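Read the single chain below, which is given as structure tokens and is the form predicted alone.
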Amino acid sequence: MKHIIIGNGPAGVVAAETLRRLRPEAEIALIGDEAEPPYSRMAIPYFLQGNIDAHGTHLRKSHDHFATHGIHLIEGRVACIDSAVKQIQFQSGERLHYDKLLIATGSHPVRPNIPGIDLANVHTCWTLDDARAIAAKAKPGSRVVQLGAGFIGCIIMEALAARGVQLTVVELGDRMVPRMMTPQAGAMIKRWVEAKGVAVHVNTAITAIERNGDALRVKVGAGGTALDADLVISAAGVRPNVDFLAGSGVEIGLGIRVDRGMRTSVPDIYAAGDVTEAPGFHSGAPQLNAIQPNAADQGRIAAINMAGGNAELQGSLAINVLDTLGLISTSFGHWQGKGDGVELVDEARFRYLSLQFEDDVLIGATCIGWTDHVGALRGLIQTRTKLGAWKARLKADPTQFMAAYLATAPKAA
């Protein structure tokens, strides 16, 4: 049995290792398109800060880990899939047969349609090579303009600030981290960041990037206000890598549509990680949820089913933890809520807590400045615990979430 995995990020690596454990005799190939061992993109900011070297980003630290486990690493870019004959084709023209195929190709950074976005010294920060290029230019005192203050943007911002640059962040949305934080919470993070010396513009677009001698001039807002910069970082979000699937028969919405067993619309083809639209934890409807814990879980489930098992995903759940210049924020589940919730705000101490309910079940939570026991919030959401009388108590005092978790947890026999 030949298993091919396209994509050597967390989903692909976990899937390969799971397959090896379940099918010791199988042939397993893991394909990546970068000249690097499998690594974590989430570790790139630490590399950019200088806290770790390139080896520190590697998902498995032993140089012979994959060889020891009989996992064949292949470097190459897949151009297309011929599902009729069960073959993949590389851009080189070489073809490989598969019995079972997993697509774990992740995402790529969006390149906004902005004049000048392709100029020298305008970079994304998605690969180790990107980080190397940025590190060579982001020196103390350098003027850096960053486009985007989403989750990825804030992680990059943390690394840039640590390098001592003069940083300006421009965000099109009405707050920082708009797809993770409520309006009140996003505004609080903005206030914290500005107090740390980072200029932040929300509800603002970059309209053009121009050369200005050896530097750049970034025009922002409807009036075309000019910001001088030595370096521009584009962190405008990501999109799933699905273009190579044209003609494969694999159903695609925003990403690859999969069922709870990570099966695609084509027999013997599975998908996992950021490239997927998996059933949502609460709605069951297809949704993108590009976070590493989901990717690893989906890779494991896909591998079990590729090996002949019958595992199912509970549902794709938002799990976000962010350190923004020392301010810890988290959001879990359907944090936006459905109109039945409670919000606690302490502006002076930069503390915020929002709990969202459906009937007597906690479906989402957002917090800033709380680090103790926040896993209890995730636990209550994932177990769909019926809170009963504890719902009213939490609406009166949301800080009692740990007590609610302990009181409602199933008792050991």
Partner chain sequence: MGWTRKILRVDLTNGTCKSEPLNMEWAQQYLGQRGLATKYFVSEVDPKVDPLSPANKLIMTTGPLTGTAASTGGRYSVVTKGALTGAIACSNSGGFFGAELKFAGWDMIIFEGKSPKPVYLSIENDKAELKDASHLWGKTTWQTEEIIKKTHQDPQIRVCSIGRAGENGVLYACIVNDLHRAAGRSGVGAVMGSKNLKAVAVRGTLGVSGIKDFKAFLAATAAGKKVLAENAVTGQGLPKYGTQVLMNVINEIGALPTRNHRDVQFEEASKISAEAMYEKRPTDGKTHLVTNAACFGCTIACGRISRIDETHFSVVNKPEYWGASGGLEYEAAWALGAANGVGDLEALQFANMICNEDGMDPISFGATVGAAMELYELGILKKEDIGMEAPFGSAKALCELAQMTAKGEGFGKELGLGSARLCAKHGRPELSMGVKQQEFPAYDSRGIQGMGLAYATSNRGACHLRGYTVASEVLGIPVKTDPLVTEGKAALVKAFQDATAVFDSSGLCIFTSFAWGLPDIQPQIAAACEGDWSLEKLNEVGERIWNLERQFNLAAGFTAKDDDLPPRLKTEPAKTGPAKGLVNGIDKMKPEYYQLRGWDADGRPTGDTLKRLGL
Contents of the next structure:
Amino acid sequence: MKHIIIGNGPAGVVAAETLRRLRPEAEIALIGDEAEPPYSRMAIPYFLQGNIDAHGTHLRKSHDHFATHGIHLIEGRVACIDSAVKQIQFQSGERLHYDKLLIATGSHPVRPNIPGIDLANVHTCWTLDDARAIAAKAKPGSRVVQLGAGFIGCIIMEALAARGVQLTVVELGDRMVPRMMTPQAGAMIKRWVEAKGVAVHVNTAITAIERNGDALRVKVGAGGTALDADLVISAAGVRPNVDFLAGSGVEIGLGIRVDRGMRTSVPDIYAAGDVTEAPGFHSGAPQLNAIQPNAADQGRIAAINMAGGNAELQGSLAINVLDTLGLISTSFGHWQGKGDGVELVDEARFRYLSLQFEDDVLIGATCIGWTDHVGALRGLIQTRTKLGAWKARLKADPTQFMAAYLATAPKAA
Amino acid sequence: MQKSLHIDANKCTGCLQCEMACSYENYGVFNPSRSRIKVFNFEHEGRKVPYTCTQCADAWCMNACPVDAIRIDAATGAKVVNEATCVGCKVCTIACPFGTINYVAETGKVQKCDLCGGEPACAAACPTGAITYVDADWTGFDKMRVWAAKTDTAPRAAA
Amino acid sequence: MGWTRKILRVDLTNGTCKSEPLNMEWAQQYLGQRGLATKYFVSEVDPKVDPLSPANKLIMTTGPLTGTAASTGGRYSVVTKGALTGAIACSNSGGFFGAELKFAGWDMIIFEGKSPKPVYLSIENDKAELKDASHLWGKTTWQTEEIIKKTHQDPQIRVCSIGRAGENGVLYACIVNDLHRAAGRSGVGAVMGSKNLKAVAVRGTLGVSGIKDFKAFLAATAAGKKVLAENAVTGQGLPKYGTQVLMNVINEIGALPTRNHRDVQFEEASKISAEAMYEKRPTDGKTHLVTNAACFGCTIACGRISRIDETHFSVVNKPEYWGASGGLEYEAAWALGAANGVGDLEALQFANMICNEDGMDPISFGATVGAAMELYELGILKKEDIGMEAPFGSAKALCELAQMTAKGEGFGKELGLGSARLCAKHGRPELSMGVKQQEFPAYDSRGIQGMGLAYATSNRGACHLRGYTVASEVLGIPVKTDPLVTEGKAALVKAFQDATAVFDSSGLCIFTSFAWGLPDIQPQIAAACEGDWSLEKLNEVGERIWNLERQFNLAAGFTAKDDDLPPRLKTEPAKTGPAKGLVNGIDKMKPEYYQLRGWDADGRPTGDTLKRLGL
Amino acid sequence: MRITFKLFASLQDYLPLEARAKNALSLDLPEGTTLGQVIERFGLPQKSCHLVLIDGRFVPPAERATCVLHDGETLAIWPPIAGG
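Form predicted alone done; form predicted together with its partner chain now:
Starting with the chain above, the whole complex follows.
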């Protein structure tokens, strides 16, 4: 049995390891398109900050991990899939046969359609190579303009600040991290990073980037305010890597459509991780969910099913954690809520807690300044624990969430 | 036979000797805020509940770790954070549905119960036998494990 | 070490918080907590000061073993000039607040002056600031703690606060921490209230790292814990039955003050005893007692957590009182019960909850109600004065008066001033059962002679926790002595008083002394604290503290005349029990005690004594 | 002769069920019965008989074996306990 996994991020690596555990005899190939051992993008900010070297970003630390597990690493870029004959074709033209195929190709940064986005010293921050380039250019005192204050933009902010740059962030949305934080929370994060010396412009677009001698000039907003910059970092979000699937027959929406078993529309082809649109935990409808723990879960489930097991995703649940210059925020599930929730705000001390309910079940949460036991919020959401009397208590005092969890969740077993 | 921490909340008086023992064992200081076992107080029920990592089989924290910083201790079965490898990304803290792996701002790393290498300090310090370290078969954590399985997006069939 | 070496000085008048180093020379002479804070207090405050004036100070203080793994190492004390007594006051409390203060890096907080408006002190490690408390004023201690934790979004904050009693000038208002632990006696909460200080909220994440020799300390504390575990009292009796187990004993030996000390035995004692807490109620089939509970670090866990009968008249339609809560402890059960002739356990628990919720010392409150009931039975107080009928034994009056006193309503205003002022106002000062205007606790000194001397000479007014000779005279700890004789009691009282001062200065709970002597705590202190902490030195420290407190009281205007008992105990013999026909022999014991103390006939330490103690 | 026999705290368990609520039992004893004989009859462990009181007066351990009870007396026993 030949298992091929395209993509060596967390979903691919976890899938490969799971397959090996379940099918000791199978052939397993793991394909990556960068000249690096499998590494984690989550670790890039720490690499950029200089806390770790490249090895510190590697998903597995021992040099022979994949060899000892009989996982064959291949460097190459897959051009297309010929599902009729169960083959993949590399850009080099070389073909490989598979019995089961997993697509875990992840996503790539969006390149916004802005004049000048292709100029030198305009970078995305997605790969280790990107990080190396930024590290070389982000010197103390450098003027850096960052396009986008989404998740990726926020997690590299600390690294840039630590490098001593003058940072300006321009975000199209009405607040920071609009896709994972409530308006209150986004505003609080903005206030925090501004106090730490980062200039933040929201509700504003970068309209053009121009060369200005050795430097760049960034035009902002309709009025065309200009910002001088030595370096521009584009962090405008990511899109699934699905272009190579044209003609494969694999059904694609925004990402690859999969069922709860991570099966695509084509037999023996599975998908996992950022590239997928899996059924949402609350809606059941296909949704993109480009986060690390989700990728690892999906990789495992896909592998179990490829090995002949029968595993199902409970539904893809959005969970996020951010550290913006020391302010830690998290959001879980349907944090936007459905109109039945409670919100605690302490502007002075940068603490925030929002819990959202449907009937007596927690469906979403957002926290700032909370680090202890926040995983229990996921536990409550994911187990759909009926809170009973604890719902009223939580609405009166949401800080009691851990007590509510202990009182209700283990009993739900 | 691997052993597990067994917690009998009915015996807990809430003295926090376990929290002091844990913080001393790991950081050389009496500091409940850095304890990996926490005693929760249900004031109006008169109930105190010590709570820590169940060392669940398919560890959420371990699977979610992007840099391989959480490994299984072969001797105890504990899922152990390697501080040198941990980059402090906190992904495990939101992945663990039990809320038992937590970020420590002082160190910039996460911490969780590691069973003290097989001699849990909390169990040794507990004056009432509310926390004991026993053969895994008998532990009251079974119930939690069942629940853990339910939480698991991975199915029972896989186990 | 053992100390954090840092003091927080809070100027309430000007709203400032400043850190200053601990005086280590004094620490070597006074150890910590009660002793050390008293040294600061007497060095900084005019003894003649009006306790409720801005010139009085209030010190919250931990000991060197507070916040450590030593069993019971979670205590803190409040030192001030008592609002009830005008004497030096030092009230000690367990719970978790003290340890948290230590974890935040503070040995003590000195509050000075008076805030122009209600404030609370918020401490997060080395960050301390006064915050507006106008939204907390008028709230109970329970509400205050809940609101602070919620607004700070931190369920792990520990809070001590005053309730409405402390705001309303109840002279025996206490400071409540962790919902039902209290620095209970002498009106320290009234002093706090007079300063417009509503609460102190602490979060400490620094921990205690300053232990001189961790290895030796862990060995010493482990040895100590073993002694506690193996001792029948601390290992079995206290956790199972709590302090209330004394109710039947003290009644049986004829020393349970009943109906304002008219009687020495209470016919309904067994209904309010520890054993009764285990009885299933006919109404709901549940026992009153829910569980025992520990304070920080305590391996004894004597605390009672109980649940009131939801059908009881006091709480019908009041679900806020239906949850489990602290109580009953022996002293509260006695003061709210036997002292008033009330044998209704549920009523006692309700009144006790009111005391916790609004911050009143249940001993002084209960005993004051006892005095009021006697005045009522004598026809001196009328139904119209009190607003209800209030004969001995009225559970209804007890519950009603508790709420009125806490809220400062009607006759509750008068009750809030304590029995001495109440009885004086109505022309019968001799009916106030106390010393230095502070009410007696739960032992009648006609049946336990040594306690008469302990009460009379207690520096904070009548109190059992300054020299608990009951341990020896009744319970046989460490050796049994005869409670009915005066011989040998002067020495016994002095020994208990000095040793207690050491326990109270260490951060440990005095209840360990049921199993431990100074030789058991000495190695724990010596391993934690730098300097010489030999047994001899500890004994000397205890005696030094006692004399320092005495000096303050003398300077405040107290004299030997104030070391006395009310006439009832000296002239009205006990009517029943083993002490039948006996009065207390205070006049026999006192001269011997003064002599043993090295005091002159007027109760003043002689020059030699002061010199010997370095005072 | 009749005496009242009281057991408290953990010693309650040595009383017949119906007497436990009141901690007390009325005993009909032959004249001359000693305190020690009562302790033995109820199987009370010696070390648990810490506070032994006759009519509220303490009987030291050494005297218990020979201490003769009299009609109308109350014998009350506690294990080691304390409070405060």
